[in-house]
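Next up: a single chain in structure tokens, the form predicted alone.
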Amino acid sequence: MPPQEEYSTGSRSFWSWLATSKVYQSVSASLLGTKKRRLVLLAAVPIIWAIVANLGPLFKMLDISFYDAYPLSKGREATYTIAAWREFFVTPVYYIPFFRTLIFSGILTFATLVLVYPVAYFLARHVPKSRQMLFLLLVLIPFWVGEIIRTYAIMILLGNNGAINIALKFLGIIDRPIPFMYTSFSLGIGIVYLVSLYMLLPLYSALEKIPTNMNEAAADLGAGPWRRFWRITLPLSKDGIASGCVLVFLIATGFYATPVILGGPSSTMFAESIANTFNVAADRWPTGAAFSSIMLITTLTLAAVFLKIMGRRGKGYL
């Protein structure tokens, strides 16, 4: 008998013995024996990871922020306080990293819904299915590299030496480089392109499920292109904006490396005041762990607002 023949009916006979095995049966019949135990199986993975990965840690930053001071001594007890909390609310030099870090971000999430969308309404209306996945592809080529590279390739980009001050120059446009580093300028253009992708993905999902028929029946009854965008396109990928929007949105409140490497004094975002309460010293961590669970709250809370808003908008588009 060939080799591979062999081992084709070896496996066969250990899987035919596995299933009439009495502890196989048992063993599945408990895990498996209802419709019930059989979602309880399969959920349970993603339920713990979701707890041990992205739940646990949250809370035991929420846990942190309450301590008088951590890391905890040797022999000494955690007593709980809001002082952490308290400091945000009594201390206003705070207040102007906070509110920049939410109405930049907002901004910066139009802004990218702006810039993004005309693209994933190319790429899922009028390139070809069976090149749609190429054209991906290329889009999504420059995110196969980490966040730091790519906002090194910013600054590049827009250093004084960079491709755009050569362009302008060798244009003739400009006889001295314009400083467009460690600006808001600056950190607007590399926050919108890192985050891009999170707002290509769920719109180009959203866009490419609208039936094609809708818009040739809006056409034959005489609307235009423009007519048609707005009382079609737009609200059946309203799902797609809203999704792409909270993403961008929550990542943008979170970036650290970023602001630091491309923004300057002016355009301080709040995370960089978190980790500065981090690196002082020991003591200040409940500080740092109450500041990111007020932003983790804050933004939440108005991406939740935001979901509810463009739920009741969307019923009453169609």
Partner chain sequence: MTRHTRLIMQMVYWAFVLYLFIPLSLMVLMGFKDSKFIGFPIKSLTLHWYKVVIQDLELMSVFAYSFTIAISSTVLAIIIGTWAAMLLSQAKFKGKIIVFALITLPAVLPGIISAIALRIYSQTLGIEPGMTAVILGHTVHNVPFVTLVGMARLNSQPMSHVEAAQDLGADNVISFFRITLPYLTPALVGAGIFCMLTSFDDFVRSFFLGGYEPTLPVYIFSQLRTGMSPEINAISSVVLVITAVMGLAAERLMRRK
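Starting from the form predicted alone above, please write out the structure of the form predicted in complex with the partner chain.
We keep it simple here and write out only the one chain, dropping partners and molecules.
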């Protein structure tokens, strides 16, 4: 529409130069000319990324799980088979760690909820608004440190010459160290240590949103403290509980290094079973792929069922 203007000569800012350069104008007009083109340009990269980088690996994994062998030696074609999937269901060495992982993660999720709920409640309802950030930061900082370092820190705490054993010995409760390490106990302590943040944040934000006058109104109507908690606070923080539990459960099932370091032979997790199929140089990738697929499908289904039970619709996960 604007008439073709003659631009006067003289130094211009970069943007001025860009906006009036013939090349840019024609590129802009052809790429951004219509609403549809703008949407395509905006959507292309994220959608291609989501499909190629997020969905691609999962579908490829599912695909490989039906191969008879992978990686393939040169010139060899794969044939499709369900052997890798069958292997899971007939081998106790595989399905026992699988169910152990699910049950263990479930128990830990519940334990984390019970531990963290009072913390979140205290933060959201009893700390003055102006100081909440400070109190929250105090518990956030340890979570910024990586999985390996924090797992190592737990090792130091629970070792035979670790702080707890030394303290107990000093108090005269025990004479020889309790072997905490390499048991389900040490693993549980470690995983709760790693995941509690993912419970704390959703709970905190759910509890923080409950208006204070809600409780006051209930108190006014004669509801005692416990009744108020069961009838008002707990139902209103349901969304936070649901998100927190799902996140913690999914993350807990996915740990590999922590069980290897803190766990023992009786607490082998499924992640180790999966990893072992890749560690050896044999063509066991389809088995690993099948195991991962089984775990993915199971955990996501359990999470979805749990969210459904908790009355959350499937919109978003957080």
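The term rigid core refers to the most C-alpha atoms you can superpose between the two forms while keeping them within 1.5 Å. All values reported here derive from a predicted model rather than from experimental measurement. Numbering follows the first chain given and starts at 1.
Q: With the core lined up, does the C-alpha of Phe255 move 2 Å or more between the two forms?
A: Shift at Phe255: below 2 Å after core fit.
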